[in-house]
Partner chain sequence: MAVAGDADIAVRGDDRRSGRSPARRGRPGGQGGQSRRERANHPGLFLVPAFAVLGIFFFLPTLFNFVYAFTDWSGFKSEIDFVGFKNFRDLTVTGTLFGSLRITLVYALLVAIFQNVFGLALAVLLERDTRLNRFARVCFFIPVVMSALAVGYIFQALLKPDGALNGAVGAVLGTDVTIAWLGDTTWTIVVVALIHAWKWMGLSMLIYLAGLKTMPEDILEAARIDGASAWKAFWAVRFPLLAPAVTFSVATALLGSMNGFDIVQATTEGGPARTTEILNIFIYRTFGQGLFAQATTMSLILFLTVVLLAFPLIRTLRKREEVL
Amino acid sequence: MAARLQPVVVVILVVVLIGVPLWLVVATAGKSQGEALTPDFSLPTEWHLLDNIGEVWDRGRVPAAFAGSMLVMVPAVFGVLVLGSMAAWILARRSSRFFSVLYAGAISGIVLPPAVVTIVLLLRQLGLAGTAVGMIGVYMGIYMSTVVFFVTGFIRTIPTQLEEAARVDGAGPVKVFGRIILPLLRPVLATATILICLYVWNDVFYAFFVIGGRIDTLPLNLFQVASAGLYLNNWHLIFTYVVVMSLPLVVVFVVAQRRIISGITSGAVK
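Show me this one chain by itself, in the form predicted alone.
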């Protein structure tokens, strides 16, 4: 009896934890201002989702915020994946005590919280506070540990004979990494890409302290306009902004879901 009830309980928990908040956001985003004054789970009497998206697009400076988010996210994710993969390759192929300590230090960022005040003061000393370059550097530093942790474990499952055969044919370290290792990392890099994109795309905490309103990003822009009272009692527009902000990542996840699942299962099986 307990075995039969277990899948039902799991499905109910998934619906409650994911489906209920998702429905609240979508239903409220589709309501008029009067209906959305008190957000609830009721259906809108008439759907206004497209009208709300058009209003948010104009009043919420969505194009500028979208460009700002892409300006920060794309180079940050690309840089942390490339540098993290190179570092993980070296750490995975070295077995000395020195590299073991180095690996422990490299992945310590997963559990140690970044010191925001120190980061901001350091960026001011370097003249990078409030700049996209500074924000990109912060994100790369924060998520480098995640990439090293993911990729190092994956590389250790790749036979070293592949690299030795390439070296026998005259390939140098750069060519071995680019031609042999990097193509094999595509599943795990796809998974890491989605996770880091999700963190960076929705981040408002570090963007608030580092950028300080000098560059618009989608979550920072939502926070600013909502705090300024532009959307006072306009819950339908706030939830619509959340829907618009989430759409790019939903599209990326739908397109790349096969590679994401492949990366997760590859790591689990190997």
Second form
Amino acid sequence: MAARLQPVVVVILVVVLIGVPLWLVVATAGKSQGEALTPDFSLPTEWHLLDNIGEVWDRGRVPAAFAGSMLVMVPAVFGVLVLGSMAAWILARRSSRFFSVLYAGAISGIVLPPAVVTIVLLLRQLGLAGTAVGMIGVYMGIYMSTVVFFVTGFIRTIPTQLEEAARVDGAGPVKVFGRIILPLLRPVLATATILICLYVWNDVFYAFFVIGGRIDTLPLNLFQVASAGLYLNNWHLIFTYVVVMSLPLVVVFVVAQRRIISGITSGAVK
Amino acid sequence: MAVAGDADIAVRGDDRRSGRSPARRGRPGGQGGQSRRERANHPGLFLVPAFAVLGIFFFLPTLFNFVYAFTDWSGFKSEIDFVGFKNFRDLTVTGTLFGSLRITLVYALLVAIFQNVFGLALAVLLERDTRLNRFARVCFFIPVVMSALAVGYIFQALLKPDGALNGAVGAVLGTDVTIAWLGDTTWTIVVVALIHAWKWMGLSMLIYLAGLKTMPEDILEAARIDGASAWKAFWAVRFPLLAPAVTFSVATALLGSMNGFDIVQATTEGGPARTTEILNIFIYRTFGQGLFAQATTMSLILFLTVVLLAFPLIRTLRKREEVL
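What would the structure be for the form predicted together with its partner chain, given that what you showed me was the form predicted alone?
Expanding to the full complex; the earlier chain stays at the top.
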């Protein structure tokens, strides 16, 4: 009974919970401004999706925003993974009380909220306010704890004998880390990359404070497009922007979903 | 300097350990040599870049929080003076401090409950590895991939008085329905928490799925042989075994939503009548008005609240795990 009902329940839930909101996005993105004024589930009488994309492309400065998002995300994610893994290796291998205090400090950012207001002050003092470098540094500071936490846990499962063999052959720490440890970290780094890319790509809160208006990023420009229609809601443009902005991530996710899902599950519960 | 310091303490740490096992002390080479080798093989220097980034971009601003919350730093004048507890007094007198704090805590609690109930229900529902279930898991994970701002706009369009939901309900009932889902001073916070939970339930689902998959088969077998119904077996055997997944999922949901911003901003902007104004919305708005010190004070309150909440919460959840 329950076994026969299960597929029916699954289909209903997927359609109602996921299908309906996503249909609203796609249908509204295809409508003209007049038709989209009060958003509903109806089909557009005529599809205007390409026109809307063209309008959003200009008004939302999509190419610049895409470039800005990449400019911040790629170095931030790469930097936090490399520096975080280096630190995690030492923190996993050395066991004195001093190092456990350092470890606690390094992972404290998982729980503690970043001090977003005073970051702005600090960046001004450093001359980094409103720059990509400042934003990259802030993202690295926020997500360093996540990387250190996941990678340290993973390194503890790697036997030290592997390192010892390399050391006997005369390899120094840099070589041991680069040739032995880093390649072994691939699964955990893949998971961390996905999660941090998601957070940085979609972040608007920290971007408001740090770059607010001086660099285009996709979420910032979506916010701008939505706020510009304060008195005349441009739902067709908002949802076209949502489609344009979400499509890269959703496509990457659907194509690689099996690896992504297994990576996240193995990382979450040990 | 930091390197010299850590080496020094590392040696002392080894001494402490060797004190417990005197036999090892007599070994040629001794503890000093071993620790020197440890230092050479895993040099503390590898920590420096990560801690430099953490120090500049995380710890230092946090430290500044404790300083600038007690000043009159603002966008309207160039000098910054100490004013003691004035910011705290102002925020208390206007009622904003406890108002926003209460709203944030209610929001976080509701999100944690909804997200985990939905996530667990989905995980149990989609546990078997059929093709349909795998497809459904991918579907439920799509909101996690999307931007929270976009999710907020979708639900604003759905839930407006003349929005899609009322339109559909009205078409079915044959009358005009104009419920202001996001306009009620009591219930809107619940609606927004439901939206937040909708966005993240796919992640909780994955975490619980991982917990269910790693469960030893023979325990369930034993429960079945003992004649436990599926319902009883779940609550008596499987749910307690999910404790580590519960810890992770509840803690991330609760503490993550304390830091919420995008969904509330996109759906209600803190309204109606500031009943959904969580701390980050207040910080964003106050900062935009140029009242930097007040925003810092709220940021400090958020920090302290999370600290006070996080450690007891994680300790309690961990203790639940130990009962097993």
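Residue numbers count along the first chain shown, from 1. Each form is matched to the other, and the largest set of C-alpha atoms that superpose within 1.5 Å is called the rigid core. From a predicted model like this one, the values you see are computed outputs, not experimental measurements.
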{"property": "Per-residue C-alpha change between the two forms, G34, threshold 2 Å, rigid core fit", "result": "yes"}
{"property": "Exceeds or equals 2 Å, Cα of P44 between the two forms, core fit", "result": "yes"}
